[in-house]
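First, one chain by itself: the form predicted on its own, in structure tokens.
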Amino acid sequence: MSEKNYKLVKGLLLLFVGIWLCFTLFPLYWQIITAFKSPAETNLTVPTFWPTEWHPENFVSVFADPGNSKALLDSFIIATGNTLASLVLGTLAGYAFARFPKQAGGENMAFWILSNRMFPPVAILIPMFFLFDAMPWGTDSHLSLIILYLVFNMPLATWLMMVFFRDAPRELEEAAYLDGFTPLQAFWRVTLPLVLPGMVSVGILCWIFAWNEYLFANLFVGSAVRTFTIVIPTFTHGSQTLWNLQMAFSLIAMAPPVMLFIVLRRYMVRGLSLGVVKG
């Protein structure tokens, strides 16, 4: 390729990337500037692409109702509890499928578990509501959503952990057995540290799903327990939607997963690259 054609191709690629970034980042930009606008400016017929007057007090106003801060805490409890349960159960199940596939049910059983993650959630919405409504703790509780989200997070955790355990060298476990380790000690002290980056990646994926979930939270909870996803649409004043407070609260709710990813990004990258290079 000649130098002229190379520059042309490079320029077209940069143009494409620039256009793609504009489409991708514009919703975030609009969310940020809307969070600093006044209610009157957010409801103008002709939108403004830069606030005429900045209102940082919007981020304080969203907590005028103490229930809003409690909603963030409820979401954190549900997401963290579900992630821990998904990791424990998914790690044990993934290890069983990786090391003892015949005893665990084989590839068909593993694929059936993953297939549970594929069906539309709305298909089980009503049956799950009646099922949990008959439980002693009822539907309006942290435990209901923690258990319910296992239906979607545990299959993903099981399948991914199975792949990570398959990539972990079995020879290290066999060497541990020769050193006198029991199977449980070999799993805990040898194999598990090898797949720790993968566990962190799975944990982040499970936590983000439970943190952002809206459909089941909107039906199951709302009185004793409220997640932030069902609080965001409630920022209204009469017939007027307070878009500035909605955007401010949304930005606050975005902070925990972003900070979590920043802190654990090293493990996330390592976990997603496990098993990529073979031989």
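Throughout, rigid core stands for the largest set of C-alpha atoms superposing within 1.5 Å between the two forms. Residue numbers count along the first chain shown, from 1. Everything numeric in this text was worked out from a predicted model, so none of it was measured. What changes on going to the form predicted together with the partner chain:
After superposition on the rigid core, the Cα atom of S223 is displaced by less than 2 Å between these two forms.
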Contents of the next structure:
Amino acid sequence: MSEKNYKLVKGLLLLFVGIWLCFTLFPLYWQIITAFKSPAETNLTVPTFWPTEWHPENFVSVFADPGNSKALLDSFIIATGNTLASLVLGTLAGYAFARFPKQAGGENMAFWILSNRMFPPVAILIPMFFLFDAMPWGTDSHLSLIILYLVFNMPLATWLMMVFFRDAPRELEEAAYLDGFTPLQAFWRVTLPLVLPGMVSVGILCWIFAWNEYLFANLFVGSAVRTFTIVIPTFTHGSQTLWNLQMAFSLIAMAPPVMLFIVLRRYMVRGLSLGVVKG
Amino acid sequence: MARITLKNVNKIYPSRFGEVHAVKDFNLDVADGEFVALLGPSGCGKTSTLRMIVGLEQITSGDISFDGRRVNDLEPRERNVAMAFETYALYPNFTIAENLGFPLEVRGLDEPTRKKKIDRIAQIMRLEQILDQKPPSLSGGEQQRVSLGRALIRDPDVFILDEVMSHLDANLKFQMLLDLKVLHRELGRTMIYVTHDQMEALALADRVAVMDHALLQQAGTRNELYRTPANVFVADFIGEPPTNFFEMSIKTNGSALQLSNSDGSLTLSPPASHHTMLTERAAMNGMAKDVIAAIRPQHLSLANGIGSTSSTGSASGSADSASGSADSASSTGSNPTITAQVQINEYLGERSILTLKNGGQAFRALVPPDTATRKGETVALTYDPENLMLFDKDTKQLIA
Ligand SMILES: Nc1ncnc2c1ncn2[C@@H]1O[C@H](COP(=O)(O)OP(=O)(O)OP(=O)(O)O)[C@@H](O)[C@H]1O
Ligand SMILES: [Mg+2]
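Got the form predicted on its own; could you also share the form predicted together with the partner chain?
Once more the chain from above appears, this time first in line as the rest of the complex follows.
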């Protein structure tokens, strides 16, 4: 490619990326500036694109209602509990499908599990409600959502872990058997470390799904337990919405997944490329 | 210490496209402390045999025993064997030192003892410089050495080594072969070494087991394989350059006996000791008359008077008379001859390989490097009839 063409292509690329960024970042920008505005400024007929007056205290007044901080905690408990359960179950099931496909039910069984992830969740909304209502822990508890979200996260975890385990050479385990390890020890010491980056990215995906879930949470929980996703709409009273507080609260709710992503970014990239790059 | 016995061992892999019979009725007895090489072309079932011995693969039928104890149902770790894998199987997130020390760790050896053993094996395998690195950053040859080292660091009853030198350059391979031989002598452990390189097998092993198409063809010492190959495959596979084969039939003429090709342009004289047996075969009906005769290029030498000007016809006539004299007196002075035209004269340093042609039959002879024959020249080659190998044309088994 000539120097001139190269510059042209690079220019077009920058232009495209610029336009794309405007579209994706604008809502975020709007969310941030709104979170710092006064209630009056959020309701102007001609909106301001930069707060005339900064109100960082919005981030404190959000927590005037102690229920709001508890909602973040509830969400955290549910997302983390569900992620751990998904990882444990998905890792074991994925290992079984990868190493003992016949005994585990074969390709069809594995695909059936994945297909559980594909149907529209709303289809099982009502049956699930009655099912959980009959359980000793009821619907309005951490445990109910931790278990319910397994319906979506466990198939994903199982399938992805199966792919990672397939890519982990079987001979490493065999070498470990010969070196004197039991199958369980070989799994722990040799195979699991190999798929750890993959496991971390699966964990992040599960956690983010559970953290963000609204539909089921809205129906299942609400008094003893409240997730932040069902708290966000409560900033609307009648015809009036406290836009600044709502935006401040959602910004706070966005922080954990963003931080999680930044901290585990290295693992995430390695995990997602595990299936692509072969040693 | 262990004597390994394989009795009628079979391995059948189920697969989507039908069954793969990878090992068929395998019988082999490996003595305690013996070094046996398993030699065969790619895909003949060597690795499958090893995997059954170490316990990584279910035995479809038959028995494997260590010191008379049946081990079919024992877990790999209960068999006390060490194996180096064809694919290295190094633990990618451990350093080289950790890889080497891993088998010792699980056996509960303390840190200083482990360190001492790692240093010793690293020295033998020439890995001292890279002990802190991790496997993915090593070259193929280095990984192979680590894998071999990890097998050798233990003190098992049996060592199983699967193609452990395939990625080493010639120089290093030569050195490592020597080291391995010494190590075997020091440890006195039973070793089974898999390779498809006959040079490695013949250099290392007390006995070589030759496999082809899932079948054990022959197990024997270097000399047995070389002198009395059980069948055409072994005769062809062992030896470099490959053995010359001639499709012949037995011709009797009174008391004279010869092997002759279909149009009679080429004749060979079997040793006198086989005459009775061959005469009996010739008397039988059908195919028994047809044999495959083989002679190694090493056993053909140029007769005096290279580049004789005699025509092919008279040359074969002289071969006849020569064979006649060989019959009566098998003294070295009067060996039979074959005449042929030189096709290629390949100079290989310490020797030359002549590719020759007699009618439709091509064959090779190993001659001194200074041989000055040119393409198209007609030469006479002599051989000792005792070096002629004869195989049944149907069964391909050795008959004499
Ligand atoms: N797990 C398996 N499932 C099905 N077929 C197999 C399996 N492992 C090996 N085979 C087949 O069995 C035959 C013998 O394979 P094996 O690996 O024992 O050969 P090999 O002598 O070690 O060859 P190489 O020199 O290439 O390593 C081959 O045809 C191979 O395709
Ligand atoms: Mg092999």
